[in-house]
Each structure stands twice: as structure tokens, then as C-alpha cells.
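Quick heads-up: it's one chain on its own, the form predicted on its own, in C-alpha cells.
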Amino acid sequence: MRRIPRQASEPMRFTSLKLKSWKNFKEVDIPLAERVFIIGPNASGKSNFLEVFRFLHDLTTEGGGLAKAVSLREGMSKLRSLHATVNSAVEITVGMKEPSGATWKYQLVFDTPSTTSTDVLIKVETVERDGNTLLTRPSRDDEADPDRLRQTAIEQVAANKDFRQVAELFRSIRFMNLVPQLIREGQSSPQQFPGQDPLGRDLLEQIRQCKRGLRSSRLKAIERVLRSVVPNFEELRLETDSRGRPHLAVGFKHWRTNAVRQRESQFSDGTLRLIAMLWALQEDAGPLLLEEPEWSLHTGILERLAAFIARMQREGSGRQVFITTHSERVLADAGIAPEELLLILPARRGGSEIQPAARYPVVEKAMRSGLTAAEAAQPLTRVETMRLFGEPA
């Protein structure tokens, strides 16, 4: 793939995450790499891990905020960990780093005032930059007017002036779990701005609104990937129909002189998902959350997926990426380091625990010695009851 010039301004990224009483997790304290693979058994908490970042995004979106973010997740009873035995308050603390090297920390602790109340109140909210405290709540104003504790400072433009970079990082988080059929049917997105629909219904509009020169270079980059993995693929471009609606069009080599042309309504699920993912990886934007991107993708693509992501980060905007996966093909990439791999495993006293592979000496040693994540770490995610399905062929 031809080198794409890196953007002048690289995005801010997350460097650490601490949780208390969040869904499956009683307590979490982990570092975060630029590229993160999350693995674990079914229903262990991989989606719940990504949900932390979606929650931070919802805090800062227009029409969002703390009450809305909790409501979208069906209230505190569905957010707080059922396995927490001491503290019912939910705590989220994230560490962040700017390209300049400046470090940030944001902490939010919230709870209901009683077990029967549906109100959500802030117990603690702090912001630090390079170790210096910029915000501490509850403040004197909060004590004088307790209703202020219904809203975070991070969601208020008037209150987040000194740490707006953090609010912008939260707002820039994107979750992508594209549903190809919605694109083929031409369904419109309920989201106000292109790029915010996790189901991908606004993908074509998002591509159209990109500046022409940048759009052309991104489509050419995707075109080169498709040529290597899609038989007879020749060309990818954006077209507009007579009603002004955007369409992706591809050309396939044919025994006739002119290439056979297809629009997105004729694309396979795998082709649509791959195009959307490759487009998102090139965006100059915040962290990208990918949930099981292996759906509908050919094994040949899966074997190269981790390398595609690394290359797009290195040669594009440097976008941070979080990927949940069950795919041995994806995890068989030798370039995945122990620091990039998070394992979610059942905790001894209920719930789940999550740790980097680097904190498991046996796994780290095996990966440093040349074994892949699929060989060294994925066997730990197999549960005993799998044997009930029979032995592998």
C-alpha cells in the first residue's frame, strides 16, 4: 500500500483505564496501547469493556450527559457490578496523552442517593493535567446547590474550558458494528452527523462529505487492499445518482472490454464491512471501537487484518483502535505484542477480570519466544464446558 502522509495533528489517545463496579468487572486497572485486542470467552465482558468508552462518548455528545448516558444503559442497576460487595458506586478513571507528551487524568464516580432512587448524582469528578489538578468536585458551589451534581463538568461547555481537549477526545470516540443490509437497502441514519451511526447507515454520506482530494486518496488506498483480496476487483469510486444520492461503485475485470460495474446494493457483506473498516481506519479521528470485525470476512483477509490496522495507524492519522475478537486467524499475526493483548477471564469470586497478556508470565514468555497470541493466549479463554460440544475434528 502506498504511503499516506500522516496528519499534521495526531489524535490524543487513552493510556490507562481504571474501573470499579462496572458491569462484569468489580475492579480494573490496566494500561492501554495504541492498538488493543480484547479476547475472552463468550459473555465474559468484551462488549462491556468497549461500553466504557461508549459511555464516555455519550457524556459529551449534544443531547447527552450523565443522566442520558445512564438511561441509555437502562439505569444504574444494569451498570453497577452485581459482584461488587463493598461499594455500589460506579467509578471510571482514564489516563490520556497528547501528541505533545502532556498527560491527562479524568475520574468520575457516580451513584444513586438510595437503592430506590433513579436519580444519578456525582460523588467525585476530577481532572488533572501533568499532575496538576484543574477540577475537583464536589465543590463549594455543589455543596451550596446539590442539584449541580446531576451534571458532569465534562458535558458542560461553560465548565470544561480548561480541559476541553478531554471532552473533545470523548466526543470523538466511534463504535462501528456495520450492518451491511442497512446500507444495501439505503436506510437513512437517525444520527445528525455522518460518521456517528454505529450501524454504518451514514457511511456513503460520510464518504461524500470528505474533501475531494482526501476522499480520492482514501478510496485509492482501499482500492489497493481490495485488489489484493477480492478476485477480479479493478476499481472503487463514489458516484451520485440522478436524485443526488451517493453510491459506491466497483468495477470487476471481465472478458469484455469494459469492466462489469456494481453498486453497494450488490456488494457482499464482507466487502461492505471491509470497505467501512478501512475507511474508518484512515480517518483523522478519535479512538475506534471494533466489535468482532471478523464477521463475513474471508480467512485470507483475517490473516492480514492486524497488519492492515497497524499500517493504517502508522501511515495514516494514528487513530487508536480497540478490537474484540474470537478469531484465531486475526490473533495468529506475529506482530501482536503482549502489551497489545487484553485477556478477560472469569474471576474467582464472580464476574470477570481483565489483564494485559504481559501480566501473565507464561503467556508473555511464550509470545516473546515467537508464539502468536492465538497459540499462547487464546487457549486460556476456552472454558471447561466446551468439551460438551465434542472434540475437534
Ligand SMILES: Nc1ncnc2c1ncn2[C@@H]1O[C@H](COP(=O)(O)OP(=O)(O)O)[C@@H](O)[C@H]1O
The other form holds:
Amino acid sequence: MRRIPRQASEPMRFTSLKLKSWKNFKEVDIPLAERVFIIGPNASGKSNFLEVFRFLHDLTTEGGGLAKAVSLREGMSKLRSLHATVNSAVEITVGMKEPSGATWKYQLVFDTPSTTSTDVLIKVETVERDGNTLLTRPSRDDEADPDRLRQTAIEQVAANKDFRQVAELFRSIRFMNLVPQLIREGQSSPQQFPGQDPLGRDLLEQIRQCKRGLRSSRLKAIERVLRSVVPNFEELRLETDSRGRPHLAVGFKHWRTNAVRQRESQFSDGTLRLIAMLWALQEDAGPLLLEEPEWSLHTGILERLAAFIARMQREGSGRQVFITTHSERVLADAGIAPEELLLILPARRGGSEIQPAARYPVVEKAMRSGLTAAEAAQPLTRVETMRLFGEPA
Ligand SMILES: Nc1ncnc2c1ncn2[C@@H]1O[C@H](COP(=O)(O)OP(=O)(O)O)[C@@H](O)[C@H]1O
Ligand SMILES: [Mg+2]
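To complete the pair, please output the form predicted together with the ligand; the form predicted on its own was given just before.
Next comes the full complex, and the chain you just saw is listed first.
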């Protein structure tokens, strides 16, 4: 399969998601904000939720495609929900919006042809722009040659011409689960494209490759955040060592005059993770998936993380961000709106359901009247109190 070429197109974002039979979600139908926090008890499906977007990425990335995206997840039997009717097809439908206001919808339904088969075939694939259908499958060609149903149109450069923006959006999705140790080692992993390593190994290289003016304005924005949380912090810079390798260097106010500035090898795990996150948030790139960013962050930073994320979105290009979190402190920010918070709760007939907090009248009212997400919604995700609050409206 050929690589989908990059082209200048307006950045888009996701506005809604529908799922059927996806892992532990039997059914999902929700709007999506520009900044989304996903909370829920352990093993409730937070990672499975992010996995939907990783799947869309894998559909459209080089060397990807439907068969690959399914096999990376160990086949249909692992993907389809154990809570759905036996052998029901998996459906993913996403709504999207361009900054110009144009709306898009992409729908994909796929299944195995029989219970014993490992083949994955498309049952439905449709694309709409502003309500006009641009693609409907199965098409006549598909009926004449059913093997065509092994490949989505979105993954084929020859077939996605009319909706390349959608393919681009999917391909631009990035998952991040930063490992400070690997950022320190700074080796880029050979299989990844720049900015594609979920563990953050290519951070320094990415910062170096960024155009000078843009790089310094992004580093300045990070500097402002760090100044507000790290005592005596003064300056963040990119430096190159004698072997030409990039490094991050920080300087402190009132520092002993003969002391060397600190480089990334001396940063705490939390500082490195925070810098990497703040950099990524400002990138002119697609939706960012952050898995439990609280890990190793200082508690003083956690309480301001939601605000930092919003600030970086404003200073950067407004990259959409999906954040799973366990941390009450991250949610102790009154700036989080009920539509930005997705609650995962056990579903009545097994598995989980996910709903925006705005759909729970009690939670929504509490948040609108000034309670934080932590105060208003998190008690709900404790299994024992969950149903006291009733069903979503
Ligand atoms: N195909 C499936 N059908 C039903 N449940 C599934 C399926 N695949 C995974 N799960 C369940 O999903 C849960 C894990 O979800 P996960 O997203 O890792 O949780 P979290 O990130 O919230 O801790 C496990 O309980 C697992 O049994
Ligand atoms: Mg998880």
C-alpha cells in the first residue's frame, strides 16, 4: 500500500463518536469537545476508548490498513464486545468539523464472514460531507469483486481522493505515554516517523527540527508555565553538544555563578514529562491522546494541568486532546466544563457505558454552580455510589 501524501488542508477535529460492539463498550453515542477528560474506575475502558482513535490512525498510516489494524489488536474476537449479541459487527462512526464549519461523517462497519473465519470484511463504509454522501460501500464494484471489501477506501490513496482530509485527520492522531528515561536517552526509534513515537524518544530531535522562530515561541510558552510551578526557574533552551546532538537546558535565577546549567539528563521525570506534553500540545498536529499524564507529575502541577493544557491549545494551533486520568487533582479545576468530561460507568447489561457529564443532570448542575469535576463527578465513578445518581438524561 502506498503512503498517503501530506497535503495542505485545514486541520479538523472530532465532534462526535458512535461505537457498536467495541471492546467493553456495547454501544456509545457521544459528542466530543476540543479538550476531553475521560474518567472511570480501573478496567472500566479508558484505554479501550483511546484505542478507537489509535485504530483510526492505524487504518490510514503507512503500512497500516484494516487487516493490520485488526490484527494488531489480536483479531476480531478481541475487538468485538463480549457483551454484545453473539458475533455482532464492530461499528465506528465519527463526526468531524473543519474550522470553516464544514462537517464530515465517516462510518465503518466490519466483521468476519463466519464465526470460524479470521478474515475481516467491510460491511458498510460511508463518507459524508455537509450531509452529502461521497462514498457508500458495498458498491457495485465491491459486489462484483468481494475481495475489495478487505480494504477500506480511507486507507487507499487511489480511493480517498474526495475525502483526503478525513484520512489526513486519522493519520495525524498521536498517542503519547511518555517514558522520561527514554526521552533522556534521546534515541529515535527507527520505525517511527518524527513525532510518532508514543514513548517520546524523538522529543529532542523534534524540537530541533522545528523552525527557529516557532521553536523559540513554543519554548517560551513552556518557560512561562515552568516559571509558574518551578521555584527560581528562569529559562528553557535547546542546545547542541560537540557531537551535534540536541539537548534541553534550563537555567535558574540566583544560581551559583559557576554552576553549569541543567540538561535533560538531570531533570526530574515529572519535569521532562511536563515539557514533552507542553511541547506536543502546541504542535500543529492532529488529535493528541494522553494516557494518564499525572504519572510522576508533582501534585502542585496536577492541579493546574487542565489549565496548562487549555493554555497550550490557545498558544498553539488548538490541537484536540483526549486525556484519560485517575487523578482527583487533575479534576480539581473548576475550568473543566461538563461537556469536556466523559464518565465511564458500568453498563446495566455488562461492560461499560460512556457519557459526557453534561448528560447527568445532577452532575451538570453541580459543575455549573461551581463544583469542580472532582467534587461533582468523580464520586460517581466509585462503583459503590454510581447508581445513586440515576441514569443519564
Ligand atoms: N472484547 C471485549 N469485550 C468486553 N470486554 C473487554 C473486551 N476487551 C477488553 N475488555 C475489558 O476491558 C477492560 C479493560 O479496559 P481498559 O480500557 O484497559 O481499562 P482502564 O484503562 O479504564 O483501566 C477489561 O476489564 C477487559 O476485560
Ligand atoms: Mg488504562
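We call the rigid core whatever largest set of C-alpha positions still superposes within 1.5 Å between the two forms. As the structure is a computational prediction, the values presented were derived from the model and not from experiment. Positions refer to the first chain, counted from 1.
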Core-superposed comparison between the two forms, S242 Cα displacement 2 Å or beyond:
yes
